[in-house]
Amino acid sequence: MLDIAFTGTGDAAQIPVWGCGCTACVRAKNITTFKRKPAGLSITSPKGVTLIDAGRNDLADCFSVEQISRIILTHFHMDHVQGLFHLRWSEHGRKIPVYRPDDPIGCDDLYKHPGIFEFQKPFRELDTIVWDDFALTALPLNHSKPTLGYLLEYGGNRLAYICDTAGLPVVTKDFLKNKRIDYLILDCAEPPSSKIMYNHNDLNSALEIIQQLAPTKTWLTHISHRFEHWLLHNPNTLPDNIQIAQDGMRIQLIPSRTYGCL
């Protein structure tokens, strides 16, 4: 079994946004379960914990050095890598592999001073790597830095993690349509908009992707306070097979094309 947890479901500003008095931010200030930290996942298997992105600054409080088997980065914007900056100085003695898109710049001095982290050869478009616990394929996305989504395959289950994108490149859309994915975790940062989206999906863009890929179940993530505010004032607008992810929510994959969500 794979246990997949949302370590965060927010955008770079997180929720509550500092100094904001919107409905979503006020609710999150008063009820901590509605707070949103930077978007990311943890994937726990008998082999250890795999992190997809490391945007939280409290990762040391969540995981021990021994637990982390690998880290997979979607891209090098700060809200997806800032948790690495202090963790890299660990004196534990072991190295943790970090998988990444082909971004020669990266973020600040992480390449120059990686510390405990070993940056692996960059993924190329549609590269697949097979580990003992699951297989992973790199999916190019539309964003302002080189960015990848990932298709995770385990025991007959196919789950796509698509974060930080505006629409999908043709190569990614065609690949996922041919794969017939079961589950989708999808960027939806903004409420419905008539504007062209450049870095993140609005709800209209997200629904178009869902219609194209036709997964059994979709969780929306990378939620901004603007979208959260809109949702509070437009309840019951999403189909039953589309759910707004929350920090700490868990998805369990077992080798039979079934899932459980806690």
Second form
2 protein chains.
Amino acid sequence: MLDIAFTGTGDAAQIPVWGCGCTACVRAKNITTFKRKPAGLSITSPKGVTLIDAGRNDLADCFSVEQISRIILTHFHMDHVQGLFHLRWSEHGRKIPVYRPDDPIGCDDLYKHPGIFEFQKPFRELDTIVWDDFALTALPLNHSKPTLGYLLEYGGNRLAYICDTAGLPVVTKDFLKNKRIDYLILDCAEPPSSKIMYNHNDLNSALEIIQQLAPTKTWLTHISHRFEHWLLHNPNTLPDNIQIAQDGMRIQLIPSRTYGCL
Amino acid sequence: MLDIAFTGTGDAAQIPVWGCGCTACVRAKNITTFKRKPAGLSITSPKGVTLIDAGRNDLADCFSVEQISRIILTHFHMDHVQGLFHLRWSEHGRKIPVYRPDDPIGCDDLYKHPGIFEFQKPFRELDTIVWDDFALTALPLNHSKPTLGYLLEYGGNRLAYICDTAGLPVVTKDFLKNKRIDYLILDCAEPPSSKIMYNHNDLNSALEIIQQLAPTKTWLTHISHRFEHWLLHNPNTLPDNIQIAQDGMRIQLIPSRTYGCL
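Structure of the form predicted in complex with another copy of the chain (previous: the form predicted alone):
First the chain shown before, then all remaining chains and molecules of the complex.
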């Protein structure tokens, strides 16, 4: 079984946003279950924990060095990597492999002083790695830095993690359109907007992707306080198979299907 | 009165260090008062709060936007600025001035996307700014990035904050040597070492600076788990007027003296 948890479902500002008095931020200040830390996942298998992104600053409180099998980065914006900066100075001895898009700049001095982390050769687009616990394929996305989504395959289940993006590049759309997607975790940072989106989906562009990929179930993530505020004032607008993710929410993948690569 | 609190007293790895089983790290895991977050100060006056460095990631939980008068950076290493990255996206409206050394690179994209923060013209060496609540003079230090210590003057009290440095540059030594220093907060990252120190003081170089400046009282800060571990195994080695700072410890400056600039 794979146990997948949302380590965070927020955008770079997180929720509550510092100094904000909107309904969403006030609610998150008062009720901690509504807080949103930077978007990311943990994937726990009998082999250990894989982190997708490392934007939380309290990862040391959540996971031991021994638990972490690998870290997979979608990109090098600060809200997706900031949790690595003090962890890298661990003197534990073992190295943790970090998989990443092909971004020669990275973030600040992470490449120069990787410490405990061992940056792997970058993914090329649509590269697949098959580990003992699951397989992952790198999906190029539309973002202001080189950014990858990932298609996870396990026991006949397919889960696509697509964050951060505005729409989908043709290569990713073409790769996914002939595949059955069971679960989709999708960037939807903004409420419906008439503006052209460049870095993140608004609800309109997210719904368009969902229509194209036709997943059985979708969770929206990378939620800004603007979208959360909109949702509070526009309840019951989403169909049953589209849900707003919450920090700590879990998805369990059970190897019940007879097809699939693992 | 100025109320000065240590927001953090640790190095970039913090204490406990991830995955470390040394006496200092195990103690800090078990007793939270022994944790050390990244080194920094808050200075509270009736005019508001000044932060010296912003390495803590939970500043939004500690201070409101309205409380913060200004932020003063010693330098742009991640452990001194990482707390700014998600705060910058506040949509509060007011801008918070950030004072800094002359470092054209800064840290990652902070200059490009400062958000709520307004980076001020860099300090030149020995520049003094007199605010309503206290005066501050910029003191060049020896570190791998352009780095400043600060001499704070208030009501006839002089407090020097000297972190991160290995020894002192001549300009700073000369500037301070003829001044009475009441309080010194000094980098001492490492236990006594036979190696030449480049970025931080070990206890030997810290004691040398203390001898040169002859402050009434000294607190050592930017403590690594290596030094903490050494201290636990070498108790009672420091004279009474030299103390190891702890997170949350406070110093109150009362305008009792008849000399001084404010």
